[in-house]
Structures are given as structure tokens and as C-alpha cells.
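Below, in C-alpha cells: the form predicted alone, a single chain.
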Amino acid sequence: MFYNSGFLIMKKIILLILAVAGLSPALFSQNKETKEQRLEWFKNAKLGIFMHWGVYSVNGTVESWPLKNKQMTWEDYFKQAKGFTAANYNPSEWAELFRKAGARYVVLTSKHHDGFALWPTKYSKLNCVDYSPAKRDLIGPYAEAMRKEGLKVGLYFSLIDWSHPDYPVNFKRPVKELKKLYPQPNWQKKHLNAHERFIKFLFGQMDEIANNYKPDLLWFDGGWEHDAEWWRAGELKDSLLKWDPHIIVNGRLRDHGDYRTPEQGIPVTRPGGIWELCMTTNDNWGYRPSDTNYKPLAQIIRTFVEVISEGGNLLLDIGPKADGTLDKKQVEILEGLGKWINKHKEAVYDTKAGLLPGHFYGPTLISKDDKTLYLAIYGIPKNYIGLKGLKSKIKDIRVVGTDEHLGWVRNGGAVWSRIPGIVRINVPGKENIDKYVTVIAVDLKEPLKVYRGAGNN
């Protein structure tokens, strides 16, 4: 009797386990986010801050590339590590500045191509704790400070490591020293080839970053040196999503990124899909005191407006000094950008890409509910502001960030062919012309509709 009842109980338990196992894939698939869901916050972010910080900040050397271009020996390049103190590192001050600048996310270099890591990785002693006077983790405090200010945390990571003894390079390196800096288990040396050992190292560091700091965004670089198969890019992306199903990845993980990342040059035509432009404030990514060729604030604001009008984000770069402080000019630029964004925030965060070319001579943005069209104006317009092809009825026209409302008339057009006339908008008062970019809001009585035809004979 006892045997029969125990058998039945065990049978029920087994059936229950099998049933749950059968259901689990469906349950997991319900919780798994789509790419569009993962990217939702990024699409609305508009502005990010890029930070290149490493040993190259000490003497104002170009980051990593002097090694590849054989302009410096490995030994001379890494002598700079002795001056990487982070003595005045205060990520809370960074975060407050970035929030005031209008940023919604920040990307810090965890490791550039030179291999120097800003966290105490167990896979390499070439890091800020073991190989510099900073002697502390620099990623953890950064991530915590950004999150306290409501900013998404991004980490740049170079797939390349030009210091790793198993990574192929075209320049001389101190092999014996590097083997000490990159300790490896004996079984790896015996049973894995150089490529396999490097991939183990790469995945190990990714595991540390993803699970210790839980970044919202991983910004890869360096993938161009090898193809996706060499990097095991698909497997790496799968691992990242397993560790954190919400994470997003830029487009430089060889065919496995979530969005596009053009660099420095503003796209002339609208890029497809979700994208960001990464751009320096001067001519260099890292801190270089000799580089005083800063872009004027007017250019940076116009670039920002043009990028978001095409549906992208601007990832604006600054380079902290070796002690962790920021150059005064970079701070001024961020503060100036923040003032403009704060004044025009309704046309920034709650908008999407604007009209296609032909309707207005300048960037435009459209509110998410399609009820307001924003016109960006450079300089002082003459006579009137022209808008072509607008079919929707207008409720009001106003100057964003001011109390001024503008008059307008609509004339011309061909009603019989449903071709709307040109909207002539009055010029704002001189006191309401913004020093950098003036924004006009055209509030509509109905969702935006435009004419895109070529006219009739």
C-alpha cells in the first residue's frame, strides 16, 4: 500500500516537471524583448556623451594608434600609465554636467585598442588597478553615478587588444612582459591555439563587464580587423542577451549590432533604421591639450538639430584628463548645448524625424502624435518663412521657448488637384531670434498630412 502511493506521488511529480519543462520555452519567449523593444529608450534619447579616457590622456597622445602606426614603441607608449592617477576623479560631477547638457546616456571607454582596462579584470594585469597609480576600479563608480542622475550606462569595448600576446599585430612587443601581464591557465596553453585562447580572453572580459556593471549599452569597436566568424560575434551577442536580455549593442559587432554608428561626418542623406552620429568636440577623441581646434557651439547645436531631424542621436565626445577632470572648454560646450536644449526641449525629446527634403529649407521635426511640425531656422529670415506641401489645417504658429505667436497666410496651390498652397509665416521679432537655432512650432488641427506629388501639367 505504501509502495503504491509513493509510486503514484513520484509519477505525479515527474509528470509535473515534464509539463513545466514543456511550458518553459513559451514562458521565456513571452518575456524575451524584441529588438524594437530593447531599442525604445535609445530611439528617444537624442543626446549621448562619449568619453575616451585612458593612459593616452597623460601626455595627450593619440589613443592606441601610435602602436599600430609604429610611431611609438609599446614600452614608450605605456610609460604614460605612470601618470594615470585619476586623483580628482568624481563621476558624480560628470553625471550632473551630462544631465544638465541634456544627455540621456553616456558611453565610457572601458578598454581601447591598446588593451588598458579601466576595471580590475582578472584576465589581464594591464589595468588601472594593477598597472597605474589610480589603484581602483573606475567603471563601477561611473556606472553608479550615471544611474543616480537617470542616465543610461554605456561602455565602449574594443574587440581588438594590441597588447594581448595571442593577438596578431604588425609591430614589436615585449613578449615576455606581456605573458606576465596576461596570465593564462596551463591547460589553455597546451590545448588551445592562439586564436582560441584570445577568444576565451575576449569572452571572459565581456562576462565581467556584462555581469559586474550591467551596462544598458555596449559600444563595440575594432571589429574591422577580422570577420564576424573570427570574433565569434553571433555567439558573443547571444551571450550578452543571455546575461542581460535588455542590453543593446552598436553596429560594430560585425553583422550583429542593433543600430548604425556613422563617425564624425554628418550623413548627407537620411540613414535607414536606428542610428547615432559619434563626433568629437575638437579633432581628437581623447584629451589632447595641443588640440584647441574646438568646434564652435553654433556648429555643435546645428549638428545636433540636423541629426535628430533625420531620426538619429548625437553621441558627442569629450576626453577627461589623466586626473579625471574635464577641460574647461569642453565643459563650456556641454553647458551651452544644455541651455539650448532646455529652451527647446519640446522640439527635442518628444519628436521624431522630420519632413523629407523639398518642404522647408532647413531641418524639421515632427511631434510623436503628428500634431506639431517644428521648423529649425538658421540666422534671421528675410520677408517670410516658407513652408510647402502642408495639407493639414493650422491651429497656431509660435516661437518655441518664447511667448510669441506668429501670423501666417496660405496662398497659391491648386484646390482642384488637391495641391496645397505655400504657407507664408511671419518673421519672429528680433528679440526672439535664437543666437544659434530658432525653432518655430506649427500646431495642427489634425495629424500631419503633406503633398509629395510633382504637380500637374
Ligand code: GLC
Contents of the next structure:
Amino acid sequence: MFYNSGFLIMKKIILLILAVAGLSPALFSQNKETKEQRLEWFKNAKLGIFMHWGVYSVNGTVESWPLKNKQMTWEDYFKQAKGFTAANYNPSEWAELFRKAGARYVVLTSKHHDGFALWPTKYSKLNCVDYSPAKRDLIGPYAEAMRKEGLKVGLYFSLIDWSHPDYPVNFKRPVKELKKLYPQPNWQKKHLNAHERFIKFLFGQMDEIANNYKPDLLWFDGGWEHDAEWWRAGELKDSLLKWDPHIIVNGRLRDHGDYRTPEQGIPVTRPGGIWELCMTTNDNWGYRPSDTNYKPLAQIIRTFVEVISEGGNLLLDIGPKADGTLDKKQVEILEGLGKWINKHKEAVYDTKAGLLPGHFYGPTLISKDDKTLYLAIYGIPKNYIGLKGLKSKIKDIRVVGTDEHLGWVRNGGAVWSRIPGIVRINVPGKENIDKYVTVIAVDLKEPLKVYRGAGNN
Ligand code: GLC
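Following the display of the form predicted alone, present the structure of the form predicted together with the named molecule.
The complete assembly is shown below, putting the previous chain first.
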């Protein structure tokens, strides 16, 4: 009897342990998001604003690269820090402008390749508090202001640090001074080699960034100087996800990124998966008053439409001046883009990548419910607007952002081979042709179905 009840109690305890053990992975996995879930907001973001801001904004030099390219000595390059005042730093103004521009996220350079940090990192004195008259944290208020306007917070972070005394470089540096700027505990000097010390430093700064500012997105750069193993990229990604399970990471953490990051060149074929094109408004990332080669608004809007029609986001770059204000031209571009997006917002935010080539001469977008097809038109159409291979029945055709509805006819095709005829849409009234890109909405009676065959013979 005694043996029996003891046995039963034991059995119950064992079963309980097994149940808890069995449950705990499920409990854990509730916190862990899949990559798809983490990227959900990003997939629908469409427009982000990129900001390159650092000591290079002072004299309008190129960001960081004059060091590597031996165009400036380290000393001369960093003399610029004396002018980095951030005197008119007002991130709420930035945030308001970016929201009006139609952006859903912002990415600010927390540290570029030169190593100058925009937050008071305890791992180096080469930061805006200790090494410039700005004397204040520039990341915290930025993150807060962006969040207030409903924008996701991104931070650019250069893996490369060309000022870190343990980081291998190809140019001459004042090593003694750098050792003072990047203080290291004695035990590290004694027991670790240069690479190990640099990795400690890298992980230390990442810890500060991830835990103090909780960015939604970390935008790495510079990974190309070493392989994933050298950067401890896998470990770094694991740490970031541990610190913040929602965080997403761009494609420059070697093979540990979450999405692709083409730069400047608009892809001609659709990149697979989730992606973002980063592009400058003129020819430079940071503020360079000598560079007046701004892209016309028409080009920026077309590029935006082309990027989203291929399923990507556009990360459009501007460079604030050293005092934190923005160049008039850059503001004008963002306001112009915002005006266009606002007029056409139904075609921008509630859509996904459009039709493959062959159906329409121009970019297209498809509503998330597959019930509306958007056709982007650059010029003034002649005769009719043609759409090929549309199988679904049409309910209505509208000019987005106006009250105009357009008539259409369907003609031709080969019914016996199930090849739909061409849809000929009437041309909109001249007053409804947009100055930049006109968008026609084709509302469907049923979810979009298209013919993609090669005809019959
Ligand atoms: C390049 C450059 C860098 C710039 C970045 C933005 O990788 O090295 O200066 O910040 O592109 O995408």
C-alpha cells in the first residue's frame, strides 16, 4: 500500500516534470518570431529615409572614404569635428517632414566607417559628446521623435571602424592618440589579440545600440572588408535577436541579413525576396554643398514607383548639415514626393509587386486583396491605354486621386484557347494627367487572374 501510493506520487511528479519540459519549448517559441513575422512591417513600408550625418557634414567632404583613399590625413579629416555643433538639432522637425513625405521608417548613421559615434558610447571617446561641440546624445532624441510620428527607427552601423587602433587599415594614423580615444581594460591588452579586442569592442557597441535605443532595424555596412567568421556575424545576429526578438537586419551582415540591400542602381530584373534600394538624392550620401546634381523630382517619383512595383522599398538618402538643419533642396524633394504619395496612397501602401513584364508598358501594382490592379503611366497616353492577358472581369476603372472614371472595351483574344482579349482603356482627361506619374486603378469583380502563355499556333 505504502509502496503503491509512493509510486503513484513519484509517477505524478515525473509526469508533471515531463509536461513542463514538454511545454517550455512552446512557451519559448511564443516569444520567438519567425523571420517573416519580423519583416512584416518592413514588407509594407515602401518608403524609408536614410540620413548620413557626421563630422564629414562640417566641410562637406565625402563621408569616411577620404581616409581610406588617402585623400586626407586622419588629423585633417577629424579637424572637422570641431564644427560638428548640432546646434539646431530638432529631430521632431525631421520626423514631421519624413511622415509628410510618406515614409514609414528612417535610418540614421549611428557610426560611419570613420568611427565617429553619434551617441556617448563608453567604448570610445570618438563620439559626439566627448569629441565635438554637439556635446549631447543624438540618437536617443532621434529615436523618440521618430516613434512619436509613428515611424520605425533604423540605425545604420558600420562594422568597419577605421579609427579603432586594433582595426587593420591601409593608411597612416596617430596610433598613440587613437589608443587614448579607444581606452581598453588592461586584461584585454594582456590576454587578447588585436582581432579579439576589436570584436569585444564591436559587441560592446552593439549592446549599447540595441539595448539603449531599441532600434526596429539595424542597417549594417562595411561587411565586405572581412568574412562572416571574422566579424563573428552569426554570433552578432544571435545576440541582437536575444536583446530584441523583433529586430530586423539589412543584408550587409555578410550572410546573416534579413533582406537584400542593392545600392544606387535600380535593379532591372525583380530581385527575389524582400529588398530595399538605397539611393542618394544627389550623388553623395552626406551633406556636400558642392554637389548640386540633384535628381529631378520626376526621376525620384518614377524610381519610387518602379521599386515598389517590383516589391521593394526605397530608402532615399539625405544628409543634414552639421548644425542639424536640412538643405532646402532636400526638403523640397521630400515634400514633392510626399505630395505625390499622398494623392496616390491607395496604390502605394495597400499594394504588392505588380504584373510581370508583357501585360502593360509601365510599372504596375496589385492590391493586397488581389481585387485592384494599378497601372502607372509616365507620359500623356495616345489613342488608348492597353492591357494584355487580363482574365478577370472588370468592375470599374478610375484615375487615382481624381473623380474620373474611364470607359473600356475588351477586344480580340482567342476564346477557344482561353487567351483574353486586349483591354482598351479610354485616355483620361488632360486635367487628370498627373505632372509626374498618373495611376489608373482597374477594379476587378474577382481576384486577379492573368494569362501568361505564348499564344497559340
Ligand atoms: C557604401 C559606402 C558608404 C555609404 C553606403 C550607403 O557602402 O561605403 O559610404 O554609407 O554605401 O549605402
